[in-house]
Structures are given as C-alpha cells and as structure tokens.
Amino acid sequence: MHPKLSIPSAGVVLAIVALAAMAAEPLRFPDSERYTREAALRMARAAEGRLAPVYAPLAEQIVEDFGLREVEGIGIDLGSGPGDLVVELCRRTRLHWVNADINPHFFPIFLEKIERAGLAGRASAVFADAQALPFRDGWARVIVSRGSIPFWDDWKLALGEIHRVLAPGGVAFIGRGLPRDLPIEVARKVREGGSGPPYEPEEMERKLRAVLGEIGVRDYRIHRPRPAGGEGIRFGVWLEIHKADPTEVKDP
C-alpha cells in the first residue's frame, strides 16, 4: 500500500515520507551520510549559476509539448533538488507540483524559493527514493525529471514506479541534458561549466529501451535533440512515456 497524500489549499508543505532501502533497495528514512547538506548546497549553487539558463526554457518546452497550461491536478518533479524547475513549472501551469527528492536538505532552499516567487500553496516537498515512490497508483498527471536518472541505483524499479504513479492519460518526461531550444552559445557555456556524470547517449538510449521492454512499457519516445549549429554540444537524452487511459473511446 502507498500512502495517499493530501495537498492543502494554502502554504507549502514539507512532507517527510518513509520510503525504501540501501543501494538498490528503497530508503526507509533520509540518509544524511549519503545525501548531505553540503551536497545540497553545491547543487543549489550550480542551479543558480551555470544551470540557471536551463530551467525556464525547459519548463516552457514541457508545458507546450504536453499541453499543460490549463491542466489541473498533480505534477511531480523527481529529483528536483533546489526546485528551480518546479518554480518555472508553477509559473506556467495550474498544477500543484511536488518536489520529490532523496535529499531533504534541499527542502529549506526549495521552500524559500517558492515563497520568494509568490507561489506558496502551489508546491510541496516530499522525501522520495525513485525506486519506491510514496504515492498511490495513478496519482500524477505528469512526472518530470531532469538530471536525476544517473543517480538511480535501479532504472527498472524507478521507471516502473514512474509508470505506476502516472494517472491514466498522463505523461512522463525523464532524462538528462538541455532543452532543445536553448540558444547554442548558452548551451555551450552550460556545458563548459560541467556536465555531470559521464555517459554515452547511444548506450543510455539502448539501456532505456531494454528496461522499458522488461517492464512492459510500449508507449514511449526517446528524444536526442540535435539543433542546427550545436555539433559537439551534448543536448542529452530524454524519455517521453504516455500511460493509456482505458476509459477513452477509440474510433472503430
């Protein structure tokens, strides 16, 4: 059984929810030895520094591609950290957004950002291991994640959980990299500042396809943006998953 979360109408909620494990197993409680305050502060500085140009265009891309501007319900940003993407998504949608992160040291930073942006009541923070999300089946209209996938111990568990938590008719957009419309010179500067854990896009795409096949997810697309003039700049690998709505009536 997964606990049902109740989202209040005012204020920003900090919910610490027990999850799963060690290594590939879900954590049952925050692990401050593995996920430290210092790590949270480093990522927060990067989000406000070299990564700052990424979040607004990525939010705009997500909202436009998936028609989220007038949609209501729940959105989850898995591994949002200091929450800069959540702030931009709140500004562009009517969804209530949840910052679900394994390091709760991010949450005071996130909550301050939300309040400072005038978005109190529009977002919540929940301690969550991607391998055992503390949300009921079919809860979220949309799930996004930028940059957390390299840190998942078990992609099969995590992607299975994402699919489980998606509502029928919902969409997930998961990956690492840059928004496709980020200006080339801006993208170059972001990449010059660091690129996170190394990876090969072809290998990542193969792994995603293999894992999705294992868990029986068929309705998906993999995006590898290659904008003109961006040769030599890694724009990343992005996975788009759709969950079928069995109530939809299809034309015969």
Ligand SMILES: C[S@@+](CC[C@H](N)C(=O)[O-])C[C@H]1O[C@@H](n2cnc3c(N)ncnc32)[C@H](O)[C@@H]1O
The other form holds:
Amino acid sequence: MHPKLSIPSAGVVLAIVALAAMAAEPLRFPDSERYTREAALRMARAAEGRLAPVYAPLAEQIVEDFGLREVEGIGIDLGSGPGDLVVELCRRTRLHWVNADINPHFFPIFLEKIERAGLAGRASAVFADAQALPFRDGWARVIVSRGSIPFWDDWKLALGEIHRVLAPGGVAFIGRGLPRDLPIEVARKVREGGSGPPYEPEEMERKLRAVLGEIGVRDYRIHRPRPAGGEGIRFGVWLEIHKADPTEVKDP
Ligand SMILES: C[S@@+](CC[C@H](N)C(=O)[O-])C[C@H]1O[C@@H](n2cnc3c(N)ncnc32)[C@H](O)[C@@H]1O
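Form predicted alone done; form predicted together with this ligand now:
So here's everything in the complex, that chain up top.
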C-alpha cells in the first residue's frame, strides 16, 4: 500500500516558494533576529578558548604562501566574527584589514580586541553579506575567510562576489578547518570541542568545483590537508582563487 499523499494547497505552495526565495536573498541590512548578540558572544568565547591555537599559524600560512608581508592595500576577512584571524594578519602584514561580517554584534568585541592588541587604525568593520558585498570591483588585494562558508546560502553568488571584489593579481583563500601545520595533538584537542555544521570533504570539493565552473573561475586550487599522523582529524577544505592581472607581462 502506498502512504496517502495529500496535495498542498496553492497557498502552502506559495508560502514555501516565498520562504525559499527569502532564504537565498542576500541581506542588505542587519537582521538582529537571525544574527544575534548571543551567537556573537558564543563564537567570541570559542575563538578565545578552543579555537585560540588556530589563528596565528593560519595567518602565518596565508602570509607565507601568498607573499603578503610587504603588500599594501586592503585585505578582507569575510565572516571574521570576533576577528582573531584579523589580529594575527595585522601583526604580519602592512595591509589594512576589514572584518566583513553579517552579524554586526561582533564589531564592538572585534574593535576592542584590535585596540587591546595595539593595532588601532589597522582594521575596520563593515556589515556585509558574502552574497552581496558592499565593496567596489577590484577593491581588495586579498580576501580570506575561515569557517564562514558553511553558513552561506548561495555559494555561486558568494564566490562570484569574492571574485568581483578581488583586485587583478589578487588572491582569495576561503574555507573551513585548520592550518595544515597545526601540531596533531593541538588539532585533536580543537576538534574534540566541535567542528561546525557536519559535511563531507569530498562533497564540499565537488560542490566548489561545480560552482566555480558555473561562474567561469578557472584559476583556483582546492586544498584538503591530510598531515601524517592526523588520520581521523578534519583539517578541512580550503579554496585558493587567483584573479588574473591583464597588465602583467608574462615571460615568453
Ligand atoms: C563559525 S564563525 C567563524 C568566525 C571566524 N571566521 C573564525 O574563524 O573565528 C562564522 C562567521 O560567519 C559569519 N557569517 C555567516 N553567514 C554570513 C554571510 N552570509 N556573510 C558574511 N558573514 C557571514 C557569522 O556571523 C560568523 O561570524
């Protein structure tokens, strides 16, 4: 016997379609009911506790890999939250860093942290939905993001926005997880405390490749760090995007 199927009314169908559309619609103004002060405080506590060992080695890795020590201009940390990664990036670069987050309840916490670290004037905070960035084309030399992508409803919009805002010759490093050289025992401890929304790394990589193909971004690499001895510990999935500089003269 088939279970009895009931056909939803036109009103119910319309409501479902409207809700789906709302979920995918980028935010132009803060929504304090969805992005709360409590959530910001919770994340700030995790960043100062369980996740604290992650940010300095991640900043070091980014700065080394992309040669950022002497670079000037704008760097954006998308979904930076309490901004612990920005503090470490300010310490290692000359860039002005922007904490671009959808939850402005983070900003007082972040700006106080910047001040306490003696970095006043080196960083700013801007309300931003990854899916509709309030920045002009080509503004940022670097865009980084850790642990925020699982919360973006529409990766096609967000990755398109990141590519648009990157300056020619710029680089983006977006993902979730840990720096590849984090000592295994430290990584194990960080992971024992939690790891964000569940996911399959293979599936995330497949989805990233599909989205990048759809938006025509071809110069990218996906990293899935699997250090020796770290079997069973999630180091995450990271995407590196380079934006071509048409004025760059290539060696013949
Ligand atoms: C798990 S926290 C990570 C915070 C920080 N990157 C870190 O590693 O400590 C996720 C962050 O992404 C932000 N976020 C979620 N959806 C976003 C969106 N659509 N656009 C920008 N930021 C978003 C949240 O407000 C939060 O700060």
